[in-house]
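Next up: just one chain, as structure tokens, the form predicted on its own.
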Amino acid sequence: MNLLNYTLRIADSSLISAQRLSEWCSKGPTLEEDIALSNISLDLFGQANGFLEYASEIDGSKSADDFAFKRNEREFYNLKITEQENGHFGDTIARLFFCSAFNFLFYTELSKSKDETLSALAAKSLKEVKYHLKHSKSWMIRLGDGTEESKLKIQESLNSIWQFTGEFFEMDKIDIEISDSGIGVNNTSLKEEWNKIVNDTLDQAKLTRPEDMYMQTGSKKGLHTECLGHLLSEMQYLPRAYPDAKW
């Protein structure tokens, strides 16, 4: 049980994040990064299948489908920060860049993981997910770097998006276990390293770090803000509406 609860957290997070970088279609500022950024949607929904083909494996009697389609917003673990909502082009990024960060060291770990199939899927993740920290690493830079107006909006991002960002770290029973045994990760050993991505990142963009203050929670247990509902609600629309329809 244990080990499907973990594979569904990483299962959500690449899912929600897919689901919502994928409402940039058709609406990027440039066509190349409309292209780009739906390319990393895609890139994330492949992720998010391959870890929830696993949790049906690990279930036996719920598909990957049933798993995206079919659970309410109670049920699912995705982290608060993957959820919420795009705003302008420079929250996106800000999202993306604090995201891609921490899953470049989540990956890099678990591809050493004990279970095979976790393993393999980290390594595989962990190619695409280089692509997605250069990309919106540029991005901070360029945006930071740049004139007076991009500057103040992406510091306003990041201001705003900051206190999601300690989810990242958290570690429960669960987490702790799967840990212990060598199959997942200790989540709070990567910290650092992700301050350091970080912290260099903004100074190369003349960017200030946002002070820690107090850090969303709760995405363990389930808990989410309203963002992920008005998500589902449109993600699932269609499997629920035809639930026997064939794709």
The other form holds:
Amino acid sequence: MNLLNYTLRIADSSLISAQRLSEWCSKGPTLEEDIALSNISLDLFGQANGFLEYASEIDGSKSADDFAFKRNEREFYNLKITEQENGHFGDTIARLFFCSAFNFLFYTELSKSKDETLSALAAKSLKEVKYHLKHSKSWMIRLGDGTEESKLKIQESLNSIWQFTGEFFEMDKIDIEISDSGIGVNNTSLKEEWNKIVNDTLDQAKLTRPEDMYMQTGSKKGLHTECLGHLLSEMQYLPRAYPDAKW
Amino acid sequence: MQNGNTNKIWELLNTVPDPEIPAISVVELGVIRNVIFQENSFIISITPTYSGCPAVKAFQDDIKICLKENGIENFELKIVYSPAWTTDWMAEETKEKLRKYGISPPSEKAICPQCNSKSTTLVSEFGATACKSFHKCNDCLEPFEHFKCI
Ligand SMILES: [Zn+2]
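Switch from the form predicted on its own to the form predicted together with its partner chain and give that structure.
The next block holds the full complex; its first chain is the one shown before.
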């Protein structure tokens, strides 16, 4: 049962990130960026689909769509950072950068998993996430080392999203069990490398790393910020309004 | 029902174009990983280029139509993720087809498909599809797409 929960955590973070980013489609600041954010969103939807299909296989009765569309807020295990609102472009870039840096390290480790499906999905996702990191990092540098206004705004974006970065490295009972069995990742061990990527990027961007502060927690237990409910009501609207609708 | 001639299946699959880059077939793209004949059925293993590539659904449908039109009903399509798709699987002839079609084939550096210039500028990491980036030629000034190496 814990493998199901573990797989859903990965799937949910991808799914919710994808849904949130897709809100940029047709609203990007430039055509190129609109296409870039939409493509990143599509990658994340694809990754979510792979993990949800695997969750469905483990579960044996629910389909991938059931998991995506028929669970309530408290039954989602995505990291809180993924559900945060897009805000302005800088807010989205800061969120995407922190998540991509974590995903890059996480999938690098998960691709060594003893579970063949998880390792295959991780290896696939890793290739895509590398581009997400490259893209968001270059924007961090451009905005931080840009105009006075862009620097001010991206610094504020960093400061306000920072409280959600602590969850990346948490380990609860399920994480420990799955990690000890050689299937899952020891999140805590990723912190040093993540800090390196972040510090190096912030240096290049001439930005200041936020001070240590209170860190948000709770998503592993299905506790979320108010942003998730609104996102789900949009994402789940159609299958809930027309339960057996087919494409 | 067809007998277990997998060569025939490969031949037919090679006539199914990539829905987004019709100059090359799904076989040339490298997404068909394996065809085996098992318990009176052809099992065709497909790997996606990118996890969220919308073309995957489209070419699965195209493959089904092509095989059925050729009288083959006993087949099954299976999605596999490992090993992950890579542009390394693309043959030199396929790369040449892409170049002629106007897409800079996968390589370290994006080369202009129009004038072969190596002096090009990256405009965006993401082109019209996830598998391509967007560039500009500094010599002939034409914009072009480059198939990313993954
Ligand atoms: Zn040129």
